[in-house]
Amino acid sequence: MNEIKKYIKNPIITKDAVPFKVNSIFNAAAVKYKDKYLLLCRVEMPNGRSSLVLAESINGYDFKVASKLCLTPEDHKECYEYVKWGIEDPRITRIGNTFYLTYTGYSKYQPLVILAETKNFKDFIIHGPITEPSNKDCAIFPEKIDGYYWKVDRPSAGIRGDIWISKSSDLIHWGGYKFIMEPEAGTWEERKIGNSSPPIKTKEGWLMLYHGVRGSGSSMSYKIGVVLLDINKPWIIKGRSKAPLIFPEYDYERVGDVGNVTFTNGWIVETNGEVKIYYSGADMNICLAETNIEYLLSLCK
(Lines of atoms letter the chains of each structure in order from A and count residues from 1; the text may use other names and numbers.)
(Lines give C-alpha, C1' and ligand atoms only; values in the text may rest on other atoms or scores of the structure.)
Protein backbone atom coordinates (compact mmCIF):
# COMPACT_ATOMS: atom_id res chain seq x y z
CA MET A 1 0.00 0.00 0.00
CA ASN A 2 2.05 2.93 -1.29
CA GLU A 3 -0.50 5.50 -0.24
CA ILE A 4 -2.58 6.82 2.61
CA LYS A 5 -6.03 5.29 2.33
CA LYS A 6 -8.92 6.72 4.31
CA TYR A 7 -11.41 4.08 5.43
CA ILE A 8 -14.48 4.09 3.21
CA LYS A 9 -16.85 3.91 6.22
CA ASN A 10 -15.40 6.95 8.00
CA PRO A 11 -16.12 8.21 10.55
CA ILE A 12 -15.89 4.98 12.56
CA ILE A 13 -17.10 6.55 15.83
CA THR A 14 -19.47 9.48 16.35
CA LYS A 15 -21.27 10.78 19.41
CA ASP A 16 -24.26 8.58 18.49
CA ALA A 17 -22.13 5.56 19.46
CA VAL A 18 -21.58 6.85 23.01
CA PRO A 19 -24.04 5.31 25.52
CA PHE A 20 -24.31 8.56 27.49
CA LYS A 21 -24.83 12.17 26.51
CA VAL A 22 -21.80 13.98 25.08
CA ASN A 23 -21.23 16.89 22.75
CA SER A 24 -18.56 15.03 20.77
CA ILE A 25 -16.00 12.20 20.80
CA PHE A 26 -12.59 12.69 19.18
CA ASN A 27 -8.76 12.70 19.48
CA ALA A 28 -8.15 9.12 20.61
CA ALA A 29 -4.95 7.42 21.75
CA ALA A 30 -4.59 3.91 20.32
CA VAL A 31 -2.98 0.69 21.52
CA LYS A 32 -3.24 -3.10 21.20
CA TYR A 33 -4.20 -4.75 24.51
CA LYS A 34 -5.03 -8.43 25.00
CA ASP A 35 -5.51 -8.96 21.26
CA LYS A 36 -7.98 -6.09 21.05
CA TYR A 37 -7.71 -2.60 19.64
CA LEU A 38 -8.23 -0.01 22.34
CA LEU A 39 -8.95 3.66 21.77
CA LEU A 40 -8.75 6.06 24.69
CA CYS A 41 -11.05 8.79 23.43
CA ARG A 42 -11.63 12.35 24.47
CA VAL A 43 -15.29 13.16 25.03
CA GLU A 44 -16.57 16.66 25.52
CA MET A 45 -19.34 16.51 28.10
CA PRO A 46 -22.49 18.68 27.98
CA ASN A 47 -20.84 21.17 30.37
CA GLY A 48 -18.08 21.75 27.81
CA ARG A 49 -15.33 20.00 29.79
CA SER A 50 -13.56 16.87 28.57
CA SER A 51 -12.93 13.44 30.07
CA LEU A 52 -11.65 10.13 28.67
CA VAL A 53 -13.57 7.00 27.69
CA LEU A 54 -12.48 3.65 26.25
CA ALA A 55 -13.64 2.06 23.01
CA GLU A 56 -12.61 -1.45 21.99
CA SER A 57 -12.63 -3.53 18.83
CA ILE A 58 -11.65 -6.99 17.68
CA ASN A 59 -10.82 -5.96 14.12
CA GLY A 60 -9.71 -2.33 14.43
CA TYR A 61 -12.67 -1.02 12.47
CA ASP A 62 -15.83 -1.69 14.48
CA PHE A 63 -15.65 -0.19 17.97
CA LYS A 64 -17.87 -0.34 21.02
CA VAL A 65 -17.69 2.63 23.39
CA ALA A 66 -17.73 1.85 27.13
CA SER A 67 -20.82 2.72 29.16
CA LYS A 68 -18.93 5.00 31.54
CA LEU A 69 -15.91 7.28 31.67
CA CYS A 70 -12.57 5.76 32.66
CA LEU A 71 -10.73 8.96 33.64
CA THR A 72 -12.17 12.33 34.66
CA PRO A 73 -10.81 15.60 36.06
CA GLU A 74 -12.32 14.66 39.42
CA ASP A 75 -10.08 11.56 39.58
CA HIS A 76 -7.08 13.88 39.84
CA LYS A 77 -7.33 14.46 43.58
CA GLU A 78 -3.92 15.98 44.29
CA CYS A 79 -3.67 17.99 41.06
CA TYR A 80 -7.34 18.73 40.37
CA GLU A 81 -6.71 22.46 40.20
CA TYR A 82 -4.61 21.91 37.06
CA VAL A 83 -7.23 19.80 35.22
CA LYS A 84 -10.42 21.43 36.48
CA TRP A 85 -11.48 22.51 32.98
CA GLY A 86 -10.82 19.11 31.39
CA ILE A 87 -8.37 16.39 30.39
CA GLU A 88 -7.68 16.17 26.68
CA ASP A 89 -5.92 14.45 23.79
CA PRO A 90 -4.13 11.43 25.34
CA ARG A 91 -1.19 9.52 23.90
CA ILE A 92 -0.24 6.00 25.07
CA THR A 93 3.23 4.46 25.22
CA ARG A 94 3.83 0.89 26.33
CA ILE A 95 7.06 0.22 28.24
CA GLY A 96 7.27 -3.37 29.49
CA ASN A 97 3.87 -4.31 30.88
CA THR A 98 2.93 -0.75 31.76
CA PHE A 99 1.03 1.73 29.61
CA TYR A 100 2.00 5.36 30.17
CA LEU A 101 -0.54 8.05 29.35
CA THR A 102 0.40 11.64 28.58
CA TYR A 103 -2.46 14.07 28.13
CA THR A 104 -3.32 17.72 28.46
CA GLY A 105 -4.73 19.09 31.69
CA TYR A 106 -6.59 22.34 31.24
CA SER A 107 -7.45 25.00 33.80
CA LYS A 108 -7.13 28.71 34.47
CA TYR A 109 -3.38 28.09 34.61
CA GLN A 110 -3.34 27.18 30.88
CA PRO A 111 -2.56 23.73 29.43
CA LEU A 112 0.11 21.44 30.85
CA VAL A 113 1.04 17.77 30.48
CA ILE A 114 -0.19 15.13 32.94
CA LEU A 115 1.38 11.67 33.30
CA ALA A 116 -0.58 8.59 34.38
CA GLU A 117 0.01 4.87 34.12
CA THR A 118 -2.04 1.69 33.99
CA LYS A 119 -1.59 -2.03 33.44
CA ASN A 120 -5.21 -2.89 32.72
CA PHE A 121 -7.02 0.31 31.65
CA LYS A 122 -9.23 -0.01 34.71
CA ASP A 123 -6.91 1.14 37.49
CA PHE A 124 -4.87 4.30 36.90
CA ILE A 125 -2.00 5.81 38.86
CA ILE A 126 -1.97 9.55 38.26
CA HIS A 127 1.48 11.07 38.70
CA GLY A 128 0.39 14.63 37.93
CA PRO A 129 2.06 17.37 35.87
CA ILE A 130 5.38 16.66 34.13
CA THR A 131 5.61 20.11 32.51
CA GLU A 132 4.84 23.64 33.47
CA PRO A 133 2.24 25.58 31.46
CA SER A 134 1.88 26.31 28.69
CA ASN A 135 2.67 22.92 27.17
CA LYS A 136 0.85 20.09 25.39
CA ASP A 137 1.14 17.52 22.54
CA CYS A 138 3.37 15.22 24.58
CA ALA A 139 4.46 11.65 23.78
CA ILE A 140 6.99 9.33 25.41
CA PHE A 141 9.42 7.13 23.46
CA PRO A 142 8.78 3.38 23.99
CA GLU A 143 12.29 2.53 25.18
CA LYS A 144 15.32 4.14 26.78
CA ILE A 145 17.94 5.81 24.61
CA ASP A 146 21.43 6.26 26.06
CA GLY A 147 20.09 5.21 29.47
CA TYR A 148 17.26 7.77 29.60
CA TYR A 149 13.56 7.98 28.90
CA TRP A 150 12.68 10.66 26.34
CA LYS A 151 9.58 12.70 25.57
CA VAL A 152 8.58 15.25 22.97
CA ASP A 153 6.13 18.09 23.60
CA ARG A 154 5.15 21.53 22.38
CA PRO A 155 5.79 24.41 24.79
CA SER A 156 4.28 27.75 23.82
CA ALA A 157 6.66 30.67 24.03
CA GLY A 158 5.17 33.89 22.75
CA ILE A 159 4.36 33.31 19.11
CA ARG A 160 6.56 30.19 18.91
CA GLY A 161 4.96 26.79 18.28
CA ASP A 162 7.91 24.37 18.07
CA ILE A 163 8.53 20.74 19.08
CA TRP A 164 11.07 20.12 21.86
CA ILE A 165 12.58 17.00 23.43
CA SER A 166 13.72 16.23 26.98
CA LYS A 167 15.03 13.27 28.97
CA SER A 168 14.42 11.66 32.36
CA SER A 169 15.77 8.88 34.54
CA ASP A 170 12.39 8.16 36.17
CA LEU A 171 9.65 9.55 33.84
CA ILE A 172 8.74 12.12 36.52
CA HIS A 173 11.62 14.61 36.53
CA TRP A 174 12.66 15.97 33.14
CA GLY A 175 15.59 18.01 31.86
CA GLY A 176 18.19 18.24 29.10
CA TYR A 177 15.77 20.20 26.96
CA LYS A 178 16.54 20.46 23.24
CA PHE A 179 14.72 22.08 20.34
CA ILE A 180 13.80 19.62 17.57
CA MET A 181 11.80 21.32 14.85
CA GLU A 182 9.88 24.46 13.95
CA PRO A 183 7.12 25.27 11.46
CA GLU A 184 8.28 25.85 7.90
CA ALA A 185 7.39 29.36 6.74
CA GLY A 186 5.07 29.66 3.77
CA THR A 187 3.86 26.04 3.92
CA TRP A 188 0.91 24.02 5.23
CA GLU A 189 2.42 24.14 8.74
CA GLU A 190 3.56 27.75 8.88
CA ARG A 191 1.73 28.81 12.06
CA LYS A 192 2.59 26.03 14.55
CA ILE A 193 3.36 22.35 14.81
CA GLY A 194 2.98 19.71 17.53
CA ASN A 195 3.56 16.02 18.16
CA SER A 196 0.76 13.69 17.08
CA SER A 197 1.85 10.17 17.99
CA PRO A 198 4.20 8.13 20.16
CA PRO A 199 7.37 7.52 18.12
CA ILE A 200 7.78 4.15 16.42
CA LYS A 201 11.20 2.49 16.09
CA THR A 202 12.12 1.51 12.53
CA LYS A 203 15.26 0.31 10.79
CA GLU A 204 15.97 3.89 9.70
CA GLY A 205 15.12 5.81 12.87
CA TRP A 206 12.21 6.97 15.00
CA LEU A 207 9.10 7.64 12.95
CA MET A 208 6.63 10.16 14.39
CA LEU A 209 3.47 11.83 13.15
CA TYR A 210 3.01 15.54 13.80
CA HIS A 211 0.35 18.13 13.06
CA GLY A 212 0.78 21.46 11.37
CA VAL A 213 -1.47 24.49 11.33
CA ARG A 214 -1.90 27.18 8.72
CA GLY A 215 -4.06 30.28 8.88
CA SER A 216 -5.74 31.92 11.85
CA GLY A 217 -9.18 32.21 13.39
CA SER A 218 -11.95 30.63 11.31
CA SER A 219 -9.52 30.05 8.42
CA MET A 220 -7.21 27.73 10.39
CA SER A 221 -6.51 24.30 8.92
CA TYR A 222 -4.96 21.33 10.76
CA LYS A 223 -3.11 18.69 8.73
CA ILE A 224 -0.87 15.72 9.55
CA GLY A 225 2.72 15.10 8.48
CA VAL A 226 5.48 12.63 9.36
CA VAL A 227 9.09 13.09 10.50
CA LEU A 228 12.02 10.70 10.93
CA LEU A 229 14.34 11.19 13.92
CA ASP A 230 17.81 9.72 14.45
CA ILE A 231 17.72 6.41 16.33
CA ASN A 232 20.46 7.35 18.83
CA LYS A 233 20.13 11.14 18.86
CA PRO A 234 16.38 11.69 18.54
CA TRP A 235 16.71 15.47 18.50
CA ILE A 236 18.26 15.19 15.03
CA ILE A 237 15.88 15.16 12.05
CA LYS A 238 16.78 12.69 9.30
CA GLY A 239 13.82 13.47 7.08
CA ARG A 240 10.44 15.16 7.01
CA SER A 241 7.43 15.01 4.72
CA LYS A 242 7.15 18.01 2.41
CA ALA A 243 3.37 17.78 2.12
CA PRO A 244 0.70 16.62 4.58
CA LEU A 245 -0.34 12.98 4.38
CA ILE A 246 -3.76 13.50 5.98
CA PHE A 247 -5.72 16.72 5.47
CA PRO A 248 -9.37 17.88 5.49
CA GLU A 249 -11.19 16.74 2.34
CA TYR A 250 -14.63 15.46 3.28
CA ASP A 251 -17.58 17.00 5.09
CA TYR A 252 -16.86 14.94 8.23
CA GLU A 253 -13.41 16.62 8.36
CA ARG A 254 -14.47 20.09 7.28
CA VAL A 255 -17.70 20.73 9.21
CA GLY A 256 -17.96 20.43 12.98
CA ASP A 257 -17.03 22.10 16.25
CA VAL A 258 -13.74 23.24 14.69
CA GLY A 259 -13.84 23.21 10.90
CA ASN A 260 -11.05 21.99 8.60
CA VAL A 261 -9.28 19.87 11.20
CA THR A 262 -7.64 16.47 10.86
CA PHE A 263 -5.87 15.60 14.10
CA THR A 264 -4.36 12.37 15.40
CA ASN A 265 -2.75 11.24 18.62
CA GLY A 266 -2.88 7.48 18.11
CA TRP A 267 -1.63 4.86 15.66
CA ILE A 268 -1.11 1.10 15.69
CA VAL A 269 1.54 -0.79 13.73
CA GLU A 270 0.65 -4.36 12.77
CA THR A 271 3.24 -7.15 12.68
CA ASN A 272 3.31 -6.99 8.85
CA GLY A 273 4.19 -3.28 8.86
CA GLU A 274 0.70 -2.05 8.05
CA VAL A 275 -0.30 1.05 10.01
CA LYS A 276 -3.69 2.15 11.29
CA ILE A 277 -3.86 5.89 12.00
CA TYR A 278 -6.83 6.91 14.12
CA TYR A 279 -7.61 10.56 13.55
CA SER A 280 -10.48 12.97 14.10
CA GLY A 281 -12.34 15.27 11.77
CA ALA A 282 -13.46 18.76 12.79
CA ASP A 283 -13.16 17.89 16.52
CA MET A 284 -16.33 15.80 16.21
CA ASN A 285 -15.56 12.16 15.45
CA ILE A 286 -12.97 9.39 15.11
CA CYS A 287 -11.80 8.22 11.69
CA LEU A 288 -9.28 5.74 10.29
CA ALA A 289 -6.58 5.99 7.65
CA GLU A 290 -4.32 3.10 6.63
CA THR A 291 -0.83 2.90 5.18
CA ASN A 292 2.46 1.11 5.93
CA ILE A 293 5.83 1.85 7.48
CA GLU A 294 7.77 1.71 4.20
CA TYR A 295 5.55 4.33 2.59
CA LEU A 296 5.82 6.63 5.60
CA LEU A 297 9.61 6.28 5.52
CA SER A 298 9.63 7.12 1.81
CA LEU A 299 7.82 10.39 2.53
CA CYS A 300 10.73 11.42 4.78
CA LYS A 301 13.39 11.01 2.08
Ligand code: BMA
Second form
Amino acid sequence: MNEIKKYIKNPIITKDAVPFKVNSIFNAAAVKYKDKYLLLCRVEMPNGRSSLVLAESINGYDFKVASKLCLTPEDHKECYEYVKWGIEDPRITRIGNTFYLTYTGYSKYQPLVILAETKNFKDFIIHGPITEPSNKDCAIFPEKIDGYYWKVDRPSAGIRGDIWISKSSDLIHWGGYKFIMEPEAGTWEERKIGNSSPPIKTKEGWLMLYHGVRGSGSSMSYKIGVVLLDINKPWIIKGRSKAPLIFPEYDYERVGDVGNVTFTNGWIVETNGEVKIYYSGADMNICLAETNIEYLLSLCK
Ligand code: BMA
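To complete the pair, please output the form predicted in complex with beta-D-mannopyranose (BMA); the form predicted on its own was given just before.
To see the whole picture, the full complex is given below, headed by that same chain.
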Protein backbone atom coordinates (compact mmCIF):
# COMPACT_ATOMS: atom_id res chain seq x y z
CA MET A 1 0.00 0.00 0.00
CA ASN A 2 1.74 3.13 -1.18
CA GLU A 3 -0.75 5.55 0.21
CA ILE A 4 -2.90 6.52 3.16
CA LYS A 5 -6.31 4.90 2.88
CA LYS A 6 -9.23 6.25 4.84
CA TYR A 7 -11.54 3.40 5.86
CA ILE A 8 -14.65 3.21 3.69
CA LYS A 9 -16.93 2.80 6.73
CA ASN A 10 -15.62 5.89 8.54
CA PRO A 11 -16.45 7.05 11.12
CA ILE A 12 -15.95 3.82 13.10
CA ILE A 13 -17.22 5.26 16.42
CA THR A 14 -19.78 8.02 16.99
CA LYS A 15 -21.65 9.10 20.11
CA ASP A 16 -24.49 6.70 19.17
CA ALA A 17 -22.14 3.85 20.15
CA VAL A 18 -21.66 5.21 23.68
CA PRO A 19 -24.03 3.52 26.18
CA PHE A 20 -24.49 6.71 28.21
CA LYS A 21 -25.16 10.35 27.39
CA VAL A 22 -22.26 12.29 25.91
CA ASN A 23 -21.89 15.28 23.65
CA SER A 24 -19.14 13.66 21.57
CA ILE A 25 -16.46 10.95 21.48
CA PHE A 26 -13.10 11.69 19.84
CA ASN A 27 -9.28 11.95 20.12
CA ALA A 28 -8.40 8.42 21.28
CA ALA A 29 -5.09 6.89 22.33
CA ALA A 30 -4.53 3.43 20.82
CA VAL A 31 -2.70 0.33 22.01
CA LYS A 32 -2.74 -3.44 21.67
CA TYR A 33 -3.44 -5.20 24.95
CA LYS A 34 -3.92 -8.97 25.34
CA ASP A 35 -4.51 -9.44 21.58
CA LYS A 36 -7.18 -6.76 21.55
CA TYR A 37 -7.17 -3.28 20.06
CA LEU A 38 -7.88 -0.75 22.80
CA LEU A 39 -8.85 2.85 22.27
CA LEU A 40 -8.80 5.19 25.22
CA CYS A 41 -11.26 7.79 23.96
CA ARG A 42 -12.05 11.29 25.10
CA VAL A 43 -15.75 11.80 25.75
CA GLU A 44 -17.10 15.28 26.17
CA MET A 45 -19.89 15.02 28.72
CA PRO A 46 -23.10 17.05 28.39
CA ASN A 47 -21.65 19.71 30.74
CA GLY A 48 -18.77 20.29 28.29
CA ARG A 49 -16.04 18.69 30.43
CA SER A 50 -14.16 15.64 29.19
CA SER A 51 -13.37 12.23 30.69
CA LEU A 52 -11.89 9.03 29.22
CA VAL A 53 -13.64 5.80 28.21
CA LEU A 54 -12.30 2.55 26.75
CA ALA A 55 -13.43 0.96 23.49
CA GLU A 56 -12.18 -2.49 22.49
CA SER A 57 -12.05 -4.56 19.33
CA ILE A 58 -10.79 -7.90 18.10
CA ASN A 59 -10.10 -6.78 14.52
CA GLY A 60 -9.22 -3.08 14.83
CA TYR A 61 -12.31 -1.99 12.86
CA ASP A 62 -15.39 -2.85 14.96
CA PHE A 63 -15.27 -1.38 18.45
CA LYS A 64 -17.45 -1.74 21.52
CA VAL A 65 -17.49 1.22 23.89
CA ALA A 66 -17.46 0.36 27.62
CA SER A 67 -20.55 1.06 29.68
CA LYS A 68 -18.65 3.15 32.25
CA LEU A 69 -16.00 5.87 32.20
CA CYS A 70 -12.52 4.63 33.04
CA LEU A 71 -10.87 7.88 34.15
CA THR A 72 -12.57 11.12 35.23
CA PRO A 73 -11.39 14.47 36.62
CA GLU A 74 -12.82 13.41 40.02
CA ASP A 75 -10.40 10.44 40.12
CA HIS A 76 -7.58 12.98 40.39
CA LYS A 77 -7.72 13.38 44.15
CA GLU A 78 -4.30 15.01 44.62
CA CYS A 79 -4.43 17.33 41.62
CA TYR A 80 -8.15 17.88 40.98
CA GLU A 81 -7.74 21.66 40.71
CA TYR A 82 -5.62 21.18 37.56
CA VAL A 83 -8.12 18.89 35.79
CA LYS A 84 -11.40 20.35 37.03
CA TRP A 85 -12.50 21.38 33.51
CA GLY A 86 -11.64 18.02 31.97
CA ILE A 87 -9.03 15.46 30.95
CA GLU A 88 -8.36 15.34 27.21
CA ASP A 89 -6.40 13.82 24.30
CA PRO A 90 -4.46 10.92 25.90
CA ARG A 91 -1.36 9.30 24.41
CA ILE A 92 -0.29 5.82 25.57
CA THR A 93 3.26 4.45 25.59
CA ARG A 94 4.11 0.93 26.67
CA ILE A 95 7.42 0.47 28.50
CA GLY A 96 7.90 -3.12 29.68
CA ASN A 97 4.57 -4.26 31.13
CA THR A 98 3.43 -0.78 32.08
CA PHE A 99 1.30 1.56 29.99
CA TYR A 100 2.06 5.24 30.56
CA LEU A 101 -0.67 7.76 29.80
CA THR A 102 -0.01 11.41 29.11
CA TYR A 103 -3.03 13.66 28.72
CA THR A 104 -4.16 17.24 29.00
CA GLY A 105 -5.51 18.45 32.31
CA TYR A 106 -7.68 21.50 31.77
CA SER A 107 -8.62 24.10 34.37
CA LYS A 108 -8.59 27.83 35.03
CA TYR A 109 -4.79 27.52 35.10
CA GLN A 110 -4.77 26.61 31.37
CA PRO A 111 -3.81 23.19 29.98
CA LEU A 112 -0.96 21.17 31.40
CA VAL A 113 0.24 17.57 31.03
CA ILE A 114 -0.75 14.83 33.48
CA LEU A 115 1.07 11.47 33.77
CA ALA A 116 -0.69 8.27 34.87
CA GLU A 117 0.19 4.59 34.58
CA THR A 118 -1.68 1.29 34.44
CA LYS A 119 -0.94 -2.36 33.88
CA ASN A 120 -4.50 -3.52 33.21
CA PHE A 121 -6.60 -0.48 32.19
CA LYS A 122 -8.66 -0.92 35.38
CA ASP A 123 -6.36 0.37 38.09
CA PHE A 124 -4.57 3.64 37.42
CA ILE A 125 -1.80 5.34 39.35
CA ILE A 126 -2.11 9.07 38.77
CA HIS A 127 1.24 10.81 39.12
CA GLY A 128 -0.09 14.32 38.46
CA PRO A 129 1.32 17.20 36.38
CA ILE A 130 4.66 16.72 34.62
CA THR A 131 4.66 20.20 33.08
CA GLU A 132 3.57 23.65 34.12
CA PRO A 133 0.85 25.37 32.11
CA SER A 134 0.52 26.13 29.30
CA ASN A 135 1.53 22.83 27.75
CA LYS A 136 -0.17 19.92 25.92
CA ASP A 137 0.33 17.26 23.19
CA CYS A 138 2.82 15.23 25.23
CA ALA A 139 4.05 11.76 24.26
CA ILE A 140 6.70 9.57 25.87
CA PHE A 141 9.26 7.56 23.86
CA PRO A 142 8.83 3.78 24.30
CA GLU A 143 12.40 3.11 25.46
CA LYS A 144 15.33 4.83 27.14
CA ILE A 145 17.85 6.65 24.95
CA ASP A 146 21.31 7.37 26.37
CA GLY A 147 20.07 6.16 29.79
CA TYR A 148 17.08 8.55 29.98
CA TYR A 149 13.35 8.54 29.33
CA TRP A 150 12.30 11.19 26.79
CA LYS A 151 9.11 13.09 26.06
CA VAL A 152 7.97 15.61 23.50
CA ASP A 153 5.41 18.29 24.27
CA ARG A 154 4.18 21.70 23.16
CA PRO A 155 4.73 24.56 25.57
CA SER A 156 2.87 27.68 24.47
CA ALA A 157 4.68 30.93 24.99
CA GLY A 158 3.03 33.99 23.48
CA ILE A 159 2.00 33.16 19.93
CA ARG A 160 4.56 30.38 19.45
CA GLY A 161 3.45 26.76 19.07
CA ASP A 162 6.63 24.65 18.79
CA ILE A 163 7.47 21.06 19.74
CA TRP A 164 10.10 20.62 22.48
CA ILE A 165 11.85 17.55 23.89
CA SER A 166 13.05 16.80 27.43
CA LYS A 167 14.52 13.90 29.41
CA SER A 168 14.08 12.26 32.80
CA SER A 169 15.53 9.50 34.97
CA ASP A 170 12.18 8.55 36.54
CA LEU A 171 9.42 9.91 34.21
CA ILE A 172 8.39 12.36 36.97
CA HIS A 173 11.21 14.93 37.09
CA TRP A 174 12.12 16.40 33.71
CA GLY A 175 14.93 18.59 32.38
CA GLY A 176 17.36 19.10 29.51
CA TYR A 177 14.69 20.98 27.56
CA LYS A 178 15.40 21.46 23.87
CA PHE A 179 13.47 22.98 21.00
CA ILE A 180 12.97 20.51 18.15
CA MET A 181 10.54 21.85 15.57
CA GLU A 182 8.52 24.91 14.69
CA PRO A 183 5.62 25.57 12.31
CA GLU A 184 6.65 26.12 8.69
CA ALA A 185 5.74 29.71 7.75
CA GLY A 186 3.25 30.18 4.95
CA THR A 187 2.11 26.54 4.82
CA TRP A 188 -0.70 24.27 6.11
CA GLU A 189 1.01 24.18 9.53
CA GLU A 190 1.92 27.86 9.87
CA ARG A 191 0.02 28.70 13.06
CA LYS A 192 1.11 25.96 15.52
CA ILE A 193 2.16 22.31 15.65
CA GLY A 194 2.02 19.56 18.27
CA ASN A 195 2.78 15.88 18.69
CA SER A 196 0.09 13.51 17.46
CA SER A 197 1.24 10.02 18.40
CA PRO A 198 3.96 8.41 20.50
CA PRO A 199 7.19 7.93 18.50
CA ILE A 200 7.75 4.51 16.91
CA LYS A 201 11.22 3.02 16.44
CA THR A 202 12.14 2.19 12.83
CA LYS A 203 15.41 1.22 11.17
CA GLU A 204 15.80 4.82 9.99
CA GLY A 205 14.88 6.66 13.18
CA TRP A 206 11.91 7.61 15.37
CA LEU A 207 8.77 8.11 13.34
CA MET A 208 6.18 10.45 14.84
CA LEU A 209 2.91 11.93 13.62
CA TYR A 210 2.25 15.59 14.38
CA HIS A 211 -0.58 18.00 13.74
CA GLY A 212 -0.33 21.36 12.09
CA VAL A 213 -2.82 24.21 12.26
CA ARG A 214 -3.58 27.01 9.86
CA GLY A 215 -6.04 29.77 10.71
CA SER A 216 -8.01 31.51 8.07
CA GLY A 217 -10.77 33.96 8.86
CA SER A 218 -12.38 32.90 12.11
CA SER A 219 -11.67 29.18 11.67
CA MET A 220 -8.67 26.91 12.11
CA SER A 221 -7.87 23.86 10.01
CA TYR A 222 -6.13 20.86 11.65
CA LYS A 223 -4.11 18.45 9.48
CA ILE A 224 -1.66 15.62 10.19
CA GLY A 225 1.97 15.32 9.07
CA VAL A 226 4.86 12.95 9.82
CA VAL A 227 8.43 13.55 10.99
CA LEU A 228 11.52 11.34 11.37
CA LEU A 229 13.82 11.95 14.37
CA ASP A 230 17.38 10.70 14.80
CA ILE A 231 17.51 7.39 16.66
CA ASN A 232 20.27 8.39 19.15
CA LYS A 233 19.75 12.16 19.20
CA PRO A 234 15.96 12.48 18.97
CA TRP A 235 16.08 16.29 18.96
CA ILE A 236 17.55 16.14 15.44
CA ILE A 237 15.06 16.06 12.56
CA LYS A 238 16.08 13.76 9.71
CA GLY A 239 13.06 14.44 7.53
CA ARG A 240 9.57 15.85 7.56
CA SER A 241 6.58 15.41 5.24
CA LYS A 242 6.20 18.20 2.68
CA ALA A 243 2.39 18.11 2.79
CA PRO A 244 -0.22 16.79 5.23
CA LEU A 245 -1.06 13.10 4.90
CA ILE A 246 -4.46 13.32 6.59
CA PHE A 247 -6.62 16.43 6.14
CA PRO A 248 -10.33 17.30 6.25
CA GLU A 249 -12.11 16.35 3.03
CA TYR A 250 -15.31 14.43 3.87
CA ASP A 251 -18.39 15.72 5.69
CA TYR A 252 -17.52 13.73 8.81
CA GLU A 253 -14.24 15.72 9.01
CA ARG A 254 -15.57 19.07 7.86
CA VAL A 255 -18.80 19.43 9.83
CA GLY A 256 -19.12 19.03 13.58
CA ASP A 257 -18.42 20.72 16.90
CA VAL A 258 -15.20 22.14 15.45
CA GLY A 259 -15.25 22.00 11.65
CA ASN A 260 -12.30 21.19 9.40
CA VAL A 261 -10.40 19.19 12.01
CA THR A 262 -8.51 15.94 11.57
CA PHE A 263 -6.70 15.16 14.82
CA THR A 264 -4.95 12.00 16.01
CA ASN A 265 -3.27 10.88 19.20
CA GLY A 266 -3.10 7.13 18.60
CA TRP A 267 -1.74 4.62 16.12
CA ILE A 268 -0.99 0.91 16.11
CA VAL A 269 1.81 -0.73 14.14
CA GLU A 270 1.27 -4.37 13.14
CA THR A 271 4.19 -6.81 13.03
CA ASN A 272 4.16 -6.71 9.21
CA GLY A 273 4.67 -2.92 9.20
CA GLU A 274 1.05 -2.01 8.50
CA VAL A 275 -0.15 1.00 10.46
CA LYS A 276 -3.62 1.87 11.73
CA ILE A 277 -4.04 5.56 12.48
CA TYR A 278 -7.09 6.29 14.64
CA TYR A 279 -8.06 9.90 14.10
CA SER A 280 -11.06 12.13 14.68
CA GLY A 281 -13.11 14.32 12.37
CA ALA A 282 -14.50 17.70 13.43
CA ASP A 283 -14.03 16.84 17.16
CA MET A 284 -17.05 14.52 16.85
CA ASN A 285 -16.10 10.92 16.07
CA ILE A 286 -13.33 8.32 15.68
CA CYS A 287 -12.11 7.31 12.22
CA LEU A 288 -9.47 4.98 10.81
CA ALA A 289 -6.79 5.54 8.16
CA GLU A 290 -4.44 2.74 7.06
CA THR A 291 -0.92 2.87 5.68
CA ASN A 292 2.49 1.30 6.36
CA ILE A 293 5.87 2.23 7.84
CA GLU A 294 7.74 2.21 4.49
CA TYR A 295 5.34 4.72 2.98
CA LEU A 296 5.49 6.98 6.05
CA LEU A 297 9.31 6.87 5.89
CA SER A 298 9.23 7.74 2.18
CA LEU A 299 7.18 10.87 2.98
CA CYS A 300 10.02 12.08 5.23
CA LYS A 301 12.64 12.00 2.44
C1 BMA B 1 -6.76 21.22 20.01
C2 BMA B 1 -7.18 20.27 21.11
C3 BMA B 1 -7.88 19.06 20.51
C4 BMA B 1 -8.89 19.42 19.45
C5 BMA B 1 -8.31 20.43 18.47
C6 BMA B 1 -9.31 20.89 17.42
O7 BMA B 1 -6.26 22.41 20.59
O8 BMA B 1 -8.05 20.92 21.99
O9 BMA B 1 -8.53 18.38 21.54
O10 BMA B 1 -9.26 18.26 18.76
O11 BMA B 1 -7.83 21.54 19.17
O12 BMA B 1 -10.41 21.53 17.98
